[in-house]
Structure formats: structure tokens, C-alpha cells
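Take a look at this single chain, the form predicted alone, given in C-alpha cells.
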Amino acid sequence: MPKQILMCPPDYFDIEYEINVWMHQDDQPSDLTAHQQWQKLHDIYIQQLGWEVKQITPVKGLPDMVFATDCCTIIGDKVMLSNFRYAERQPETEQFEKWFLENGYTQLKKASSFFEGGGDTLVFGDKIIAGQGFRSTPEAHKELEDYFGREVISLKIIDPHFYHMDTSLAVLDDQTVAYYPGAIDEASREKLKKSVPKLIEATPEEARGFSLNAVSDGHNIICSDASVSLLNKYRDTGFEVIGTPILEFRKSGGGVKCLTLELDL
């Protein structure tokens, strides 16, 4: 079956506040360019890969709602809704909860601790790789374990440029993870080396191109086209790679994975 994903059009995407180091209100994204880049990603999913793309209606005043993956962690039919750290993003949770309920999801739980969904969690086989430090808390990782019944590989993020786990780490298949080592502390790097059979390391320059903020079905990797050398590392490991221009969204600290909530993990 084709993958199912959820996206939110960038109708109200701009920089209304500054809650990460990428965001500057004096550096606003181009509305036209953002829509073109979002539409190209949307069309890659449907036309090139044959995936099913569902959409949630964007809401004025919630510019980061476009980053759909941050709303929750979803595995099977269970959804853990985000408890956003910053007040500016907290109303997003209600909008996504409403969408899930209207689309037949019944097992929903909102995290008690600060927790930012797919921004800080990635499913890796029967485990969950989860980041904490800037947005999500270690207590949220315990909630993840209890709710989903899966082991959580908890990593501490230390570089503010990669405030969410999915900006510096990508799960490519059940054996392979790509990551930027400098985004996490030494203890976390050791955890990854013990837990992941195949690791692809990105340089700082490659990581800043947001090609680690990627979506993979285990064969195809969809990501920013900005880091040619990292895309070649993916290809050298045996993956098909679809690079796409997406850096208008980096102005708010996001990329391909941020814009894409996978519904069928």
C-alpha cells in the first residue's frame, strides 16, 4: 500500500515570532517561493512516489502549523499529541486533535510534559529515537515508553541550530540512521553507536543544508537538495534520493520532514 502522510498548506506561513535561532522577523519568507517549494514536495509524494497526501486546513495566526510532523507521535492507531513548550505553538495541538478525531482516530493522548511530537521522535524498527533538551523533556520520553510500549533511545540535543531531533537525525531504514554528531552530547553518540548497525555521519555544513531533515520509506529518501555531498552519501549507501528545494522553510527552522507527518508508521 502507498504511504499516507498529512501536510498543512503554507497559507499563513511567515515569521511572527522568534523561538529558535533560525527565526528572524526581519528575514521573512517569500510567500510565492514557500508555496512553490511546498507544492513541489507535495507533488513529489503523489506524482513520483504514488503516496496518499491528506491535508489539514491551516489557521491564521498559527504560522508553524505548516510543520505538521511536530503535532504528535503516531504509531499504528495510537497518537500522542504534543505539549508545545512555547505558548505561540500551543494552539496547534487543538487543531490537529480535531483533525484526528474527524478522521476516525480514537486513541489520543496529550503529553503531560513538554513534548514536540515527530520533531523530536523517529521510529527506528521496534524502537523510538527521541531527542530532549530544547523542546521535549526526559519525562516525555518515559511517557512515550509507557504509552507505546516501545524502548526509547533518549538522546540529548546540545546545538540550538538543531533544536529538534529531526533536524540533525534521519532514520533511513531499520538498520540505517544518518546524523550530525555535533548536535548531540557524547553519551548520546555512544548510545547511537550501540543501537544502530549502520550510521552515516554528516558534517556541520551538510547538516546546515537540512538534508538530514528527511523522509524515507526504506528505499527512497526525500530531502533538501542543498547538501549535494550528503545526498551522495545516501546514494553510496544504496538509497534512491529525491532532492528538492526547501530552504525557504529553514527561515523558520524546518524542512522536508518537518512538513510531513507520516500516518502509517
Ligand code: ARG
Given for the second form:
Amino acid sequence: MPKQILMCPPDYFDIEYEINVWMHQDDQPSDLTAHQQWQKLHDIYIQQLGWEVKQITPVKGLPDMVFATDCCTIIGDKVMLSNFRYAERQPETEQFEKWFLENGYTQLKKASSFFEGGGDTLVFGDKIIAGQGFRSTPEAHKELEDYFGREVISLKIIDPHFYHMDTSLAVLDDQTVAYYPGAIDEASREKLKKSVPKLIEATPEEARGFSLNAVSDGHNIICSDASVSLLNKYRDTGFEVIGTPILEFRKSGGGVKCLTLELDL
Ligand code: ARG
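Let's see the other form, the form predicted in complex with the named molecule, since the form predicted alone is already up.
Everything in the complex follows now, all chains and molecules, and the chain you saw is the first one.
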């Protein structure tokens, strides 16, 4: 079975508000560049990797809907829908809920406290690595644990540049995680070291190139091509790496992983 993902075209992608430190209304993305970068990523998934890409129809006035991973955490046929921290993003949940219902998903539950789906959760083997601090709450992590019946490795994010867990941490396979240590507090770093057999550390510069915001099928890693030295660390660990230009989306605080909701975890 080819891997299945969901993407949302960047038709209405813009900086209409500022809810993280990367976003500035006076630094708007180029429509053309955003479309080209999104299309290239989309084509890598289909043509280079043979994956199946489904699309959700973008909605005017929801510029961040393009970051499809944020809508939920999905494992098997169970979906925990997001409860976005900022009012500007809250209407996205209903759009994605509609998509899931139309596509045959029946086990949907919306988080009761703030929770931002794949932005803050990464499936790691039979566990979930989850971030809290800027967007999702510790209560949401408890809810995750109860809903999916999986252990949650709960980490506290402390650097506002990496407000979502997936901007500073990538699960590469069920043994390997790449992360930027400075994004999380000391206790969280210790927790990770105990739970993850192989850890790859990124420098602050590497993290800022957004190559930790990566999608992996356990063999291929797809991510921003901006952090060349980090891509080489991935290669040295034995992965195939596909770097792609994606920084137009960093103007909103996003990258490859944010644009990609994996449907088959
Ligand atoms: N502008 C969006 C926000 O601040 C970016 C979300 C990026 N998504 C992610 N999974 N990191 O909410």
C-alpha cells in the first residue's frame, strides 16, 4: 500500500495575522513562489515516492489551512481533532472534520482543551511524542493518552521560534529522532534521552532552516533543503534524503511536515 497523505493547496495562503514570531504582516509570501514550492513537494510525494496525495479544498479567510497536519492527530481510523489556541485558526477544525466524515472516518473526537494535532504530536513506534507550552496543553496530552491508549512522551517547548513540536523534532523511524535540544526544557531533554535509542542533534542554525520539520517513511526523509549540514547528518545515519525549497512557508512558521497530514500512521 502506498503511503497516503492529505494536503491543502496554498490558494489563500497569506499572513493575515501574527500568531508566532515568524509571521509579519509586512512580510507577505509570494503567491507564485508558495505555489511552486507546494507543487514541487506534492510532485515529490507522487512522482518520486509513489505516494497517494488527497486534497482538501482550501477556504478563503483560512490562510493557515494549508498546514494540514495541524488539524488532528490520526492513528489508524481514530482521529482527535484540534482545538486551536488562536481564534483565527479555530474554524479550520470544522473544515477538516467535514472532510473526514465525507471520506469514511467515523471515530472523531475534538480535544476539549487547546490542542494542535500533528503540529504538536509525532507518532513514535507505539508511543506518541507530544509538545506543550505554546499551543497544546498538558491536559490535551492526557486526553491523547486516554483516547489512543498509548503512552505519551510529553515535552515542554520553551523557544517561541519552535512553538510547535514538529518544528524542532522529527521522528525518522521507530528508533530514531532528530531534534534541536534548545527548543525544549532540560527535563524534556532527559526524558527524550531515556525513551529514544538513537538521537540526532541539530544546531540552532540547522533548526532555523526548518529541516527538522520533516516527513519520513522510515527510509526516505523529505524536508527543507536549507540546512545542508543536517541533511548530511540524516544521510550519514543511513537515510535517503530529499531536500526541497520550502522557505516561503517559513514566513508563516511552517515547512514540509506542516503541509503534510499522514493518513496512514
Ligand atoms: N501560521 C501557523 C501557526 O502559527 C503555522 C503552523 C505551522 N504548522 C506546524 N505544524 N508547525 O499556527
